[in-house]
Structure formats: structure tokens, C-alpha cells
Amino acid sequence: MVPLSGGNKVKAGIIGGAGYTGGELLRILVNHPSVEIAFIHSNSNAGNYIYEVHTDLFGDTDLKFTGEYNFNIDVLFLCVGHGDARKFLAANPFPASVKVIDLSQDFRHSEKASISYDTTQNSQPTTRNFIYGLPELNREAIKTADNIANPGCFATCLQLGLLPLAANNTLNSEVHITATTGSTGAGQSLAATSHFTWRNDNLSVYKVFDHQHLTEIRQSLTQLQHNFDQEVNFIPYRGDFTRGIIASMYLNSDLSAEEAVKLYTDYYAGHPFTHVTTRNIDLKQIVNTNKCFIQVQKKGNKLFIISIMDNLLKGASGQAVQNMNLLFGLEETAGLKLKAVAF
């Protein structure tokens, strides 16, 4: 169990907290069993009180947004926009006590999962490394991680279809794969495509074949299979709803339909947010929790694999507290035993 400046609680920072992540963030925190927050920092909205940016938080927080930050605290998520991460550690030098969760891309690929910066606390520069954090792949060893690179949506939803077979070395065949999103994974800011107007009643393509996330997709997968070599075709498409990704993969393989099921849920037991079946699934089944679900079918010489989870969720905010839970050594479920609406 870490030590905890907050006595019996997490205390925790938060840079970034206006945008849908940091929303999703204090939703979770707010009422987190294990958890004190310290601070909310936004310079946009410093002085705010939260639920006047969060209007659902409204009655159950009098928290307000900050301009200013810290260092007594235990753990800081950083929910800036790629690049600001690196940015920011670089000029804001927290002590190395404090572990830091990212959700921007910045240290996710192995090649930039670390940085180096001076410290008041100590004359040597401070090195942080960051461990990729997908429990379902590097769970022992983000217990015992000091700094956690938050996987991208897309990405975790795609690996979570595809690592049983790379930790079987069955991952022979170039694979096939078409995902759709919701809308609040392209970010708060306004942009042609992410505007109500146009993305209502709307679908389009967009970064066919070379998606940011398909570098971490595949340095997981070689990580468990280290002769992958296989291409990964992923066409992503914009949804015309909020949340929620929903992605189709299929491959050529020689696994028979109860194999591969067999291998799916061997390998996700004791894993608690992954659940494997073979019924058809939807995205009401998982929106607003954490939970990510696959759908596993032989059609003849395919395999056919459906992944779906909430991309702000499982796929950024949600993941991000399950790896601090992880961390800190609390139970791997706390704050996000969330139930999905449904209707």
C-alpha cells in the first residue's frame, strides 16, 4: 500500500478539469470512497464553482475551479490536449512523490514514456517513467508504476477485441476493422466536424489507415506477440451520437468458434470491467460505465470480433481511476461500480 498524504485518502490534483475528461473525472472522484480532491485547476474558469461548467454536479459538490495547484498531494491527472502534458510537467516541477495519471497521448508510445526535469526538492533532474496503463495487459505492473500513460480510446477498445489472440501467438492474419465513435471523442472544442449541426444525422470516415492510436495498438500487440507483423486496417467513422464506440474486427483463423471463445474468457477472467459472450451486445448495454464487452462469432475461416465500451469511460476517465485504484492499492472497482441507463 503507497503512503498517503491525505491520511486514509487519495488526495488528489486535477489540470484540466473544464473538458469532457475532467467532467468525467470529477463525476467519478466526487463521490470515489477512497478520494479527496484537492484541486480542480482551470484557467478559464479559476474562481467557478464546478457545476456551473459540470451543471449535473450541481448539489452534489460546492468545489470550485482554480487557477493555482499544489504539490501536497498524492496523485495528479493531467486532462490537457496532446502535447500540453510534457508541457506542463516540464514547467510545473511536482516532487517525483507524486504520481502522475496523463489521458493526453504524450507517453504512451514506449520511445516518449519518459521525461527529465529539475526539481526545487532535489538538485538531479527528476526522471518520471510511464508505464502504459491498460490493466487488462500491464496490470502487475502498474501496481507497481510511479506514472501512468492513460490509453487512447480507440485504442483500448481495439485491443481489449484483439489481445487474447496476441498472448496465444494466434494473431496470424491481417486484420479488418471498422469503429465508430461518439462525438464527445473529439473534445470540447468546436470544429466543423464536431458541431451539432453537421454531425447530426451524419456519418463520415475520417484518418482511414493511419488513426494516432494504431502505434499503441500495435506495440501492445507485439508486446505479447513478438512476431506480429501483420497489417491492422482500421477504418474509423464519426457517430451521430454522444458516447460510445462500437468496433467490428475480423481476421482468417484457424481457431475453432469454441476455442476462441474459450480463449477470450480465459483471458479476461479476473478482470473485472471485460466481459466476453457470444449474443449479440449494443452500446446501451455499456454507455456510462466502465465496462468494455465482446462479442465473439466464427463465420467459416473468419473470426469475427465486436468490442464495445464508453470512450469517455473505459476509454479515457473511467480507465484512469481504475489505474489509480491500481496504484494505490484499493479495490480495483472502487467509484466505478456505474450502471448504464438503457433506455
The other form holds:
There are 4 protein chains.
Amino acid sequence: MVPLSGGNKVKAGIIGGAGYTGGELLRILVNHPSVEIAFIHSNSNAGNYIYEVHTDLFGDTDLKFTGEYNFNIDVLFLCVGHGDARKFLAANPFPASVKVIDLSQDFRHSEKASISYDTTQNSQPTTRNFIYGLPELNREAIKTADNIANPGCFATCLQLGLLPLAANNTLNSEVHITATTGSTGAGQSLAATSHFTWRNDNLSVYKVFDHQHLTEIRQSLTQLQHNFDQEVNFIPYRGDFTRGIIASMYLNSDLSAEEAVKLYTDYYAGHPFTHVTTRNIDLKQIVNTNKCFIQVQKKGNKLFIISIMDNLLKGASGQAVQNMNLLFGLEETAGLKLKAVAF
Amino acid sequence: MVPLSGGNKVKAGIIGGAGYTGGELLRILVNHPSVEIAFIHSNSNAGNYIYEVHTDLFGDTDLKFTGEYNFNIDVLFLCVGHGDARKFLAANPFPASVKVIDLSQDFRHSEKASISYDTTQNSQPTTRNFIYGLPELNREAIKTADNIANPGCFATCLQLGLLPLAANNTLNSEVHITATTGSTGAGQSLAATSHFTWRNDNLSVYKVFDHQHLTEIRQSLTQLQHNFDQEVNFIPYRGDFTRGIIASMYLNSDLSAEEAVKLYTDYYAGHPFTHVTTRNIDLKQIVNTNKCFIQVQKKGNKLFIISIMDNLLKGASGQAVQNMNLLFGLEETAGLKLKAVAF
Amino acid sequence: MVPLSGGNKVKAGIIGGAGYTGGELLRILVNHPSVEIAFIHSNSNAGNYIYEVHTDLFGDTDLKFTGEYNFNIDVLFLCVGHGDARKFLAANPFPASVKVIDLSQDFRHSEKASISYDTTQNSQPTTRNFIYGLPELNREAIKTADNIANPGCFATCLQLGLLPLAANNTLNSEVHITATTGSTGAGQSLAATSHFTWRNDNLSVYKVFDHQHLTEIRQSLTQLQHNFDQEVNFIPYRGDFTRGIIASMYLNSDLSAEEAVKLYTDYYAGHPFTHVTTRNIDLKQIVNTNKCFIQVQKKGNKLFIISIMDNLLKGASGQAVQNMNLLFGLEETAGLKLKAVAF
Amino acid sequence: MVPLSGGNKVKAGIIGGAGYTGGELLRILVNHPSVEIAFIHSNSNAGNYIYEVHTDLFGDTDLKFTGEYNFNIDVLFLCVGHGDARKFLAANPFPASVKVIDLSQDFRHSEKASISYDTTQNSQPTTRNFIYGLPELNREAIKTADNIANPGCFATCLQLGLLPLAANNTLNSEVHITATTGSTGAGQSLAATSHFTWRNDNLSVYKVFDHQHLTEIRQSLTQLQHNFDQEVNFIPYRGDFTRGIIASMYLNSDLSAEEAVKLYTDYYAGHPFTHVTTRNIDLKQIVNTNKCFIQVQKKGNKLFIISIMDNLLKGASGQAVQNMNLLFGLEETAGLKLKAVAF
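Can you swap the form predicted on its own for the form predicted in complex with a further copy of the same chain?
Full assembly next; the chain just shown is listed first.
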């Protein structure tokens, strides 16, 4: 556990607070029992009330966005675009004592999981090393990490559906995955594919077999099953809903249904947010929570798995807070017992 | 009936063919038995296939957008933005023999319902006069008109709910209207209020008591009931669907239920698209058709009316074709017996 | 404050735990810091896990529905249908020491706000008197109440939009209200108007001027403004979303915009869930929270008010917990700082 | 071409006219230039106007449902449930001169594609033989058929995505299919999975690898490629929209992208409703039309195909009319040039 700068509470700063992941982080942190928000940085919204952008927070907080920030914090959340996180850290040398949780993809791949720069304190370059922040994969390493690379949304959903197999060296055939994401997965910017008139009642496929999260996924599977060399065929869909990812996956397997369920259940024992079932699941069961549900069934010689989670929570800001909790020795579920929207 | 330039078919040109009303017009005209499409003008899409923009038309037509146009047509549809229709006509002097059907608001108000300009043929200024193209109000005038100002979507829906009262001088108390429109009413441009993430499952109010269509509405009501001077309170809502407008309206009335229903039924007798009922109606009944359904009931001393129609069809391009049919002596319903989407 | 049977926690029993309001209550109570759930009664689901019905609660609780109940509780929530609450209490004589919070309409009207019956303890009839549980109207009375009649969903939304006017005797003209509710307002039973194929992308009107909640509303308005005798015209709509109510209301008013905003702001000062603004609001801002947002504006001589809230939370189970908090001297917001779904 | 009983028009009778496929058939037939509707049978709605059930048809037709039917027709559409079509024909011996188009699955499989019964005319048993009515597979046989077994909705969508490969004996590896259907695919009856509150914004998987349409699909693929023996893995999803099916499919293939596109384009040349493209497609492009769009691309060694169509039109009633057109020598597209809803 880390000594905290601000007494009993973790002092948190947020860079990029006006986007979706920044807003979602704020929705969690304003009610987190062990966090004090030090600043919420936004270039475009400096001086505005938080609730002018995240309008649902009206009545919950009178915090404002700032155009400045300071180093007197325990943790820095980076909620900026891909590529911008690395640039920000290079240009803004926070002291090494400040832990960084980055929600972009900049530090997720092991060969890019560090950054070196001069700090203001001295001329010795500081090197920040990032741990891939998937608690169901790296919980012990996260607890003692200096910095966290928060996983991607599809990456989280798909890994949680496959990790138990890799951990038991049973990923021995081609994997077939189709997964559909809500519109918040595409962020706040206006685009033809996020126009209501187009997207309502519509489904479409994109980045067939080429989604950028496949790299993270293979990295984690190989971490557990060193000889893993099977193809992972992944078809992403744009869904006509705002939140959530549902992934269906299958592969040939020698495991019986009972063996598979036991293997999954054992793997996730002690992990408070990921739950295994043989009941039918549907996307909305986990929307607005930090949970992931995994349904396991055997059909013929195929193991069939469904994984569902909220892309902005377990797939982004919720998992970031989960990582923060682990980093600072808090209860893993602190601030994350969220009421599901359910309907 | 007008002699046609192209033999048996009306030759039609379209300006602004890449927008929503242009696309909807094309969807109708490609199957219209008495129309030949001469050109579909679009500055931004010149040279592209129609189906590259209106992707559902793939397989139905190999027409392309053009950057040019010619005068060898019978009718010109203007599907450009408000203000641009007047500018276009001033800058592009089509001969007077070409009838113009303008879908913008530029010529809807009687005091602005004309434009004068020099034609290429001679130096005498040509004056185009526009008839307000609501067949249920002006059918006979439309048949002999030179040019048509096609009504607004809310304006059509609300007028059809009130015209029979005005025609009988029974609009003698304040009118209260709430109406909700689909997202296509806001056009193709990307905006915060048409972002799927925002609009899905959402409702919001805008332009309270100030909607620009109120002017058209008052003009028509006064045309029928000269002494009409009551307030018309109109609250527009943005709906979380793509097509359709549902309006509920009420006012104090001395009419009995039977008298009111008879008055509405009589008024719309012979009008093929507007139908009166005492059954409960719901928005989707008319989506993707040119029809308007009107439900009439009496509750206490109040007359309560619901009016539903498709904003892009009866509220825009469908009505434009209906006007074209009347202008050229075709069957009023030609090309407009559209299959409802129903669900 | 009431001495609690179970030590530091309020022991709660729930009757009718398998419906929407029962489920929503459970979603709150499983994370409430000062509540212990004693039993969740359901005839149809006795013996089943809670999460077999409220599937989102999988992983959160291993509680089961019971077919029985006991008297060793502090508070009983009745989540049964209209009419069934009164019957249940008559047939199941809980001791007077158990406070009842009834979510049905059975005890909302002052002339029906009590029930007398024999308890098992003695032959003296017990009389339960119910306070109308709208904290923004009756907070002090609620704190010392024995039993609570929880308000209806539309009733809450509409009252919160009008109470400040009544409290200042400024409800002096006819009121015009249109309000749209999500599908959960119609409960769990299958019906033609809750069939997805019908309701998706659809809007419809029902119970014009006749909604049963008007009685509650008039009762509260008259409680504050004794001479209130104006018509309240209320048009309910069925919306194509699951959660939330948005109401727009207007009336003639002599108040200036500033006076109106001040009047509303003053009235709700100190009420933690109801917030007044002059910014534009939209339905989703409050979905999955216990909050109500009220937008106030003046247009000409009309005061125009929008009120939004979640029908299942502030309009039902959230308000029930708010009432429980007040009844037992807990923080009014305990367990109710809910993360908005926001999108 | 068949001599028609009613002069120039095909006289059509409908059994089961009150369901979704019956309604959709009526929406087409009321505007079909060469059809006269003889009767629309419905036990539950006899005597009611068509528009009391199919409410969008108000204003289009004054036809009523009947509880009786007669033999003086050219074609009988059976829009009843699976199993009921066979029972109906056995119990109601229409003369052999009446062609039957059955929309159920009762006669789709070759080993069950006939029925024998005694007619009222004589004691010789009549045998009706059914041709599987997928025009893109069996057009010539359909033209001379006596009776048609109209394909299933998923079956049509998936076959159209795979037939060109089978026709060229290039279906030589396992096939992986995920397809999502709208709620109308589940019919009119109320069910938990068609409840708006549950289905809105939700996705779920059902009948994994076990969907009943797989039998039809394999039958057709084997008809074209006799040695076809590969696994077809099909994962059906329930979508949160009302109309349409989108299927994504892939398999290992030696074909180049160009070869594949040519093979598909050649196969569908001359078929007026099925169109091949290399552009990205999305579900809504075909909603409310009888068209099927097929996108073909090659990714690595995999051929990736997307197929979209409207489950109620090309997947049911539209295809039934297409079959009727072929049976009676009409233009294949007669009555089926439907305006897409597009948005």
C-alpha cells in the first residue's frame, strides 16, 4: 500500500475530463469513498462546470474543469486520445511518485509499455513502466505497479472469455469471435456512423479480422499459454444501442461441458466482477455496472462462450478505478458497486 | 393539364439531390409510372452514382448525380436549404415554362411567394408566383399553379389536424399543441442532438412556442377562418425515432363528438391521403407512406385531435410528388401508393 | 429516530419482490449501507435465487425469494399491484411496530389513507395511517410517520413541476401538461402496447385528460394552495424507451422569469434530489438516478416548465428508499447516490 | 403461363391473414397490378376490417377478414404456423387447379415436400408436390411448379450468401455464420424476449448451432454442390430492431477477391432482387424492400460475405409474391418495387 499525499484519500487528477471515459470516471469518483478529485483538466472546457458537459452530474458536484494542473496528486488518469497519452507525459513531466493510469492504447503492448523523460526535479531521466491493467490477468502485478495501461474495451470482453482456456493450455484450435459494441465505443465525436438517423435500428460490420485490439488479446493469451499460435478471427459489429459489448466465441475443444465450466469458475474465483454461468445471458444484464458475465456451454465438439460487459465501465473507466483500488490497497470493489440500469 | 416536353412522361430535374428530401424524392420517382428523371444535381456528389449516397437505391437505378443541368424539363424540384432556393432561382433563370416545386420555406409565406428575375431568353423580367402546396387546402389552385411552395413538415401535420375547424369557423379558443418529430426532420448534417449516443432513448423540447412553422399554420387557418385570432401554443419535441410526426392538439369547442367527426370526415372526403378515425392511432401506422391519419375525440368541453404523418413523405417529398401529380393532371396518388413499413 | 430491531441496520422485508419496483428496490437495498434485507417474498418465485428473476443481480447477492415472511423487521415494502396492498395488509396483520411503505396507489388519497385490522397480538384493532410520501411536499411529516403511501410516477414528476407555484399561491390559470413515460411504467406483464415490434420507434397517447394520477396531483396542489380550482389538462404518452418520464407544462403567469426561477430554487433548497435550472434539459440526464431536474422559463405571459425523472427510481423505488431513510433518521441520500446511465 | 380464373388478374386467397406474414402479404397485394384478393381468412378476426388488425392499411382497403373461403381462386397463400399448413390442406381439400404457396416450413424439406388427400371432386387422392421457392436457386422449376414451399427467413439470407460458392463447387471448408434478426422474426405473439422493456437496446444469442433452418440450407447447398459435407456453424442473435436480417459468413477459400466477386456477380446476373457489391453494406439499406444485398471481400485466405435482407419481405411475404409472379408468368418484380424505408 502506498502512502497517500492527501491523508486518508487518494488524490486524483484527470486529464481529458470532457470525453466519454473522462465523464464516466467522474461519475464513479464523485461517489468513491476514498478519492478526492484534485483537478479535472480540459483544454476546451476550462472554467466550465463539470455538469455543463456531463449534464447528468448537475446537483452532484460543483467542480469545474481547469486548464491547469498540479503535481500534488497520488494518481493521474489519462483520458485522452490514442497517441496523445504518450505525448502528454513526454511534455508534462509528472514526478515519478504520481502513478499514472492511462486509458489509451499507448502503453498496452509490452514492447511499448514504457516512456522515459526528464522531470523538473532533476536531469536524470525518469522511466515509467506500465503494467497491463487487466486484474483478472495481472492482479498481483497491478498491486505493486507504478503505472497502468488500462485495456481496451473489446480486448477486455474477449480476453475474459478466453483467459481461462489459455491459463490451462487448452486454446488449441482456431477461435471464432463475433462481438457487437454500443455507440459510446466510438467516442463523442460526430460521425456518419454515429448519426442517429443512420444508426438507429441498424447493424454493420467493420474492421473485419483487423481490429486493433487483437494485438492486446494475443499478447495476454500468449502470456498464459506460451505456445499459443492459433488464428483468432474477430468480426466487430456496430450495434444500435449506446452501452455494452456482447461477444460470442467458439472453438474446438476436448473439454467436457462440466470441465469447461469448472475451469472458468475456478479461474474467476476471487475476482469480484467476473461471473461464470450456464444460464442464458443477454447484453443488458451488465449495462452500467463494472461486471462481466460469461456463459459457457458445450455444443458437439465446440466450446461456445458468451461474454458481456459495459464498454465504458469494465471496458474503460470502471476498470481504471478497479486498477486504482488495487494500486492503493483499497477494497477492489470500492466505488464500483454500481446499480445496473437493468432495462 | 400541361403539355409535356418528353412525350407521355413528366421530365423532372432535381436540385440538391443528395440530401434527405432529395433522396426521398428519388425513391418515389424511380418507380413513378409517369415520370422521367432528367437530372439529379448535386455539387458535392457530381459524377457519383445515386446509390453511393442513397445506398438503398443500389440495384434500382444506375443514375448519377450531375454538376450541371439543363432547361429541357417540365418540372424542377428544389431540395436545397432554406434561403438557398430563392438564391438558386435568382442565379439560374429557368424558363417560365418549367414549373418549380420548392421544398424549402422560401416561398411559403404569401408576402414572399414570388420572385422576379431576368431569363436568358429575353430581358423582360420573369416573375414566378408560388401557390402554397397543401392539397387539402388548395387543391384547385395547385392544379393550375405555375409554381409550388411545398409546406413544412410540422406545418402539414398541424394544419391537417386543424383545417376542418377553421373551414367551419369553429377555431374559437386557444389551441394547445405538442408534437414530436423523428430525427430526419433535422436533416443530414451531424449535430449534437442527432448523435446516436445522445438521442437514443431520449426526448427533449426545443423552440417552445417559437417554431418557425407557426407562420405557415396561422396563414392557412386565417385563409379559411378570416377572423381567426387565437393563440396557437406549440411545443415541439425531438423524438428518438427517425421518421414521423405525432401531434396532439386540443381546444375548447362547442361541437359534439359526432359533429366534430362529421366535420372532419366531410372536409377530407375526396382527399386520398388524409383519413379520419375515432380509433386510437399510433405513430408507426403511417411511417413510409404519404398518408395522414387524424383521430378525433371529445373529452368534456375539449376537442382532442391527434394527427400523424411521415415527415419526409406527406411532410416533404411525398407531398411534393402529390403536388406534381396535380400540376400535371396525373392521378393524385400516382407513384404514392407506398407500402407502409408498419413495424 | 426509531430504535431498530436489528442493531445498526434497518431490517427490511419486501412483498412482491419479483416485479419491476421490487427488483429496483433490491438493486438499491443490496448496496444500502444501513439496510439488512430480511426477506423478499414472492409467491411465484419462492425458492428461486433473486438473480434468476433480476438477472443483473447475479454476482451481487445470493439471496432467494421466500414464500414466507416474519414480523421481525423494521420496515415492510409493499411492491404489489394496485388493490393488492390493502388486501395484503388486511389479511396479514403485521404488528404496528413495523412501518409500511406501500408503492401502490391504495393509500395515496387522504380519504383512503388508513386501514384498520386485528393483529395477532391482541384483539384491539390496529389502525395504520399513511402519509403521502413525497419528501418535497411532506418531509417533516414523513420523518415521524408510521406508514408511507409512496407517490405515483407521473404524479411525482408533475407535482415536482408545480408544487413551488402552489406553495406561493400562484397557480391561477389552467395548466397544460404533456408527459411521456418509458415502457417500465406499464410493468412487467406482456401486452400489445409493450410488444417490441409495436413499441419500437412508436409514440402513442392514452388516457387523455383521465389519468388516475390526477387525483394525487390535485390533492397535493390543494394542500399547498387551498383555493386551487383550475383545470389540469394532462396528456400522457407512451414512449419508445424503457425508463424515465419527461413532462412539459405551461400556464399563464404574472411571475417574471427571474421571480419564477427564484421561487423554484427557494422551494427546493435543501432537497437533495430535485434541482432547478434554466439550461435545456433532456430525459436521459436523470435516467437511473433518484434525481428530478426542473427547467423553468418564461415565454411571453406563459410560464413553461419541464420536469424529468426516472419513473422506477424517483417515481417509485428510489423515492421509497428516500422515505425509508427519512423514517429511520438516516441520511436522506443514503444508498441513493446512484451512477446515472447518462447515455 | 397458367390460364387465370378471374380474367386478367390472379385471384388470390389468404389463410391466416391476421399474422405478420399475412399482413405483409396484404400490404403488397393491395397495390399489386395483377392481383385480385378473393378472401382473407382469419378465424379470430372474421368480420373485422383488415385495417382493424393491420392498422396501417386504413384508407387503402375496405376488405374484411372472412371466416369462410371458396375454391374459386388461382392461388392460395398459407400464412399459418408451422405444422398448421399441412393440417389445413389435409382438412380443406382445395382442387388441384389452385396453386398453393405455403409460408410455413411444412413442405420445405424434399422428403416432406408433398401431401396427398381426397378432394371433394372425386375419390381419387390428389397429391400436391412442392417446389422449394427460392428463385435464385430454382427459378425455372418454380415457373412450372404446382405448389411452392416458401423458404425461411434466415434460410433465404444465408443461402443467398453461399449459393454461388456451392454452384461452383467451392464450398470446401467449414463455414462460420453469425446472423441477427429483427423482432418480427419471432411473430406476433407476446413473449418475454419480445417485451419492449427487455429487448430494447439488448442483444442475445439463441439456438446456437441448432437453428431449424440449417436443414433447408444444407439441402440447397447440396443440391448445387453434391459433395458438400462441411460443417455450417450458425449463431443466431435476437436484434433490437423490428425488421431485417444481417448475416456475416466466412470460410477458407482459394478464390481471389476478383474471382469471388465475379463468381457472385455472374450467379446473380438476371436475378432482379439480389445484388452483389464490394462496398460496405449495412442492415437498413434493404429494410422494407424485397432486395438482398451481398458484400463480398477476401481477407487473407478467408472469403468474407455479408448478406442483408428484410425478413418479412425477401424472407417471407415478398418472396411469396415473387414466387406467385413466376408461377403465373407475370413480371418477376410486379408489385415488388417497394420504397425502402431507408432510415
